[in-house]
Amino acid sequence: MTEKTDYIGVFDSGVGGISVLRELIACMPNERFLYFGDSANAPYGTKPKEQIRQLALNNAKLLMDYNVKAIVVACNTATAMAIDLLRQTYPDTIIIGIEPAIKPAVRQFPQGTLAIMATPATLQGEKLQRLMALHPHDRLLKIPAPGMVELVEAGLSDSAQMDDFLHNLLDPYVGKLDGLVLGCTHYPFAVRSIRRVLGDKTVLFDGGAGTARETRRRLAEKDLLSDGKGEVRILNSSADSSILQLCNTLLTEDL
């Protein structure tokens, strides 16, 4: 077997997983990260299950070709549809998937009104149903948001177009939600726009920080944490050079 490198591989359907990468870097600043965004095939959340599974396998293979020591699936849709398949395919590799932050939302508002906003594929997936069964809540609404990923991919996370999109989607919920779970890694980049629509009283929940902590725990368990100099390398399937520029902007901007 080829010896593992000290890279942690991270993949997403596009630029959204940069929100998870930010949390990983904050949690493990000494690690080297290899990020792959599949913007050429974004969005995943409106595609059939088998196509999502194949795209996830392709992404994992690309990262495994670099002999990464772990893979973080920084995409809720890919996690929902393919995490078990990825673990079966690479049983000797640490593979961590992100999941919507339903547990902390239910814990904070056990009697409140909550909603999860996500792609249609994530909302329909068995993994979310299992997660909701583990953390039952009488008032947990589902809000599908097809089209939102495309706006983030186009660099319009904080824009009039995003405001219009979110007004159409969220105006019926203004003043009615105690918490909103952001069930797609693209969505944290639209926080400013979400707040302009919903206001400041609705608490937003994102699973990125929990994913980073779990990644660190799993690496520590295998004595695979690095004490070297941190590094980030970003790859993308899109031929559009502006995508890499957007990734670097999203990696460093103040949210």
Second form
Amino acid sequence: MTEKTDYIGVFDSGVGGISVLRELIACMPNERFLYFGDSANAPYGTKPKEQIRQLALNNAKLLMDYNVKAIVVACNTATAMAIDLLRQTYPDTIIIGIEPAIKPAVRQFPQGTLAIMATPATLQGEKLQRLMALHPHDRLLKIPAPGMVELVEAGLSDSAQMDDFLHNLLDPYVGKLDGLVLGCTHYPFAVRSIRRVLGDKTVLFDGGAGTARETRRRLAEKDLLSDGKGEVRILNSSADSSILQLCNTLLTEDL
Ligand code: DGL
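I would like to compare: after the form predicted alone, may I see the structure of the form predicted in complex with D-glutamic acid (DGL)?
Every chain and every other molecule in the complex is listed next, the one we just looked at coming first.
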């Protein structure tokens, strides 16, 4: 077997997983990260399950070809559709998925009104049903947001187009939600636009920080944490060279 490198591989359907990468870097600044965004095939969340599973497998294979020591699936949709398949395919590699932050939202607002906004695939997946059954709540609404990923991929996270999109989607909920779970890793980049539409009172929950802590815990358990110089390398399947510029902007901008 080929020696593993000390890279932690991270993938998403596109640039959204950079929101998780930011948390990973903050949590483990001494690690080397190899990020792959599959922007040529984004969005995943409106594709059939079998296609999403195949794309997730392709991404994991690409990272495994770099002999990464672990893979973080920084995509709720790919986690929901394919995490079991990835773990079966690579049983000797640590594979961490992301799940919508329903647990902290239910804990903070056991009696309040909550909503989860995510891709259609994530909202229809069995994984979410299981998560909701584990953390039962009487008023947890589901808000599918097809089209939002495309706006983030186009660099329009904080734009008039995003405001229009979110007004259409969220206006019926203004003043009614105690908490909103951002169940797609692209959405944290639209937080300014979400605030303009929903106001400041709704608490936003996102699973990135929890995923980063879980990754650190799993690496520590196997004594695989690095103490070297941190590094970030970004790859993308899109032929459009401006996508790497967008990734760097999303990695460093103030949110
Ligand atoms: N970032 C992905 C997620 O967390 C977006 C999926 C998509 O490409 O539709 O679900």
